[in-house]
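Starting off, we have a lone chain in the form predicted on its own, written out as structure tokens.
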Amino acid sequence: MVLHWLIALGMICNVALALSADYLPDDWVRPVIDLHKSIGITVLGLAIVRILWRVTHKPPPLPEHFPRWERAAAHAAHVLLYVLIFALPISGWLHDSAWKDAATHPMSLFHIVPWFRLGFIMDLPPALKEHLHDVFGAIHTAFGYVLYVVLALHILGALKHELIDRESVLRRMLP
């Protein structure tokens, strides 16, 4: 539950941070982007956990009772939230080191922790270095926009089970 709330609390903070850097003030874009970087890559740590401790611990299932479908979307959308919990970090993570003045500017993780970008991204040729910078944006951006809609979804979902079917599956996953 700890993990699941942490992860899903990390990826609604990228979003909001994500959505926000095109309208704060310059000055406020790149503490804002170091910021999203730190949260992700926390996420992606978390993420790691979270799989180590789903190999040994199954998740309580479904009630029978739901119709079928309702257990393949449910189970469909968790999978595509795995993915995308790892997806969005590591794209994200590739789109950084391919940046063009990563060499000049270091990564910390929350100011605190120094972090390393990918050096088999860093190393390659400038020309192909942007090239990437922006195949690897657009993909992070993709699976960003893919994210928001398996959410929303998700989110609707309980939401669906708890005050229209009277159903809770939200005590699934509170203390």
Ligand code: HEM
Given for the second form:
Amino acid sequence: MVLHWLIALGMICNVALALSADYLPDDWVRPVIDLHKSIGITVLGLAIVRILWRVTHKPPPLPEHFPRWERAAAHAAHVLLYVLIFALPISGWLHDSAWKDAATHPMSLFHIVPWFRLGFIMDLPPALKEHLHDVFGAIHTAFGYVLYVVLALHILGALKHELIDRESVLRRMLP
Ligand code: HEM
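Output the structure of the form predicted together with the named molecule; the preceding block shows the form predicted on its own.
To see the whole picture, the full complex is given below, headed by that same chain.
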């Protein structure tokens, strides 16, 4: 539960920070993107812990009387969300490591912990790096779009059980 809500909070903050960057005063953009990167790397760490937890702790099954299609849809959304909590930070990290100014703008998590970029990307020739910067940026954005859709379905599913079926699955995720 703790990992679920921490990761959810991190993902939602990061979407809000990234989408607001275009509307902020110029001198806010760099600190906001730096915070986005710090939260993103933290989410990646939490996602690794979550997978380790998941393989050693079986979650309680969904109620048997839920229709099969609902259980299958919930399962598919969960699998996709697990993929996205890795795919979003990793694609962002790749995108950032291919940034031409990466070497002169060292990364640090929350201005506390110095953090590394991916050396095998940083060492590529500048023209290829520039190209990859665009490619990884487009992939990062595309994963963002997938997240909006899957997250909306995930929340709508939980609300359906809460408000229409009157059988809360949300309570399973609360202490
Ligand atoms: C929780 C994980 C993350 C989420 C949910 C996320 C989400 C997003 C979204 C939605 C965008 C806006 C894309 C667009 O519409 O153009 C974005 C942009 C960006 N992200 Fe991430 N991201 C995550 C992690 C990271 C990480 C770990 C890094 C780098 C270490 C990173 C670096 C960037 C950069 C540099 C941009 C472009 C910002 C700009 O110049 O406008 N992201 N991210």
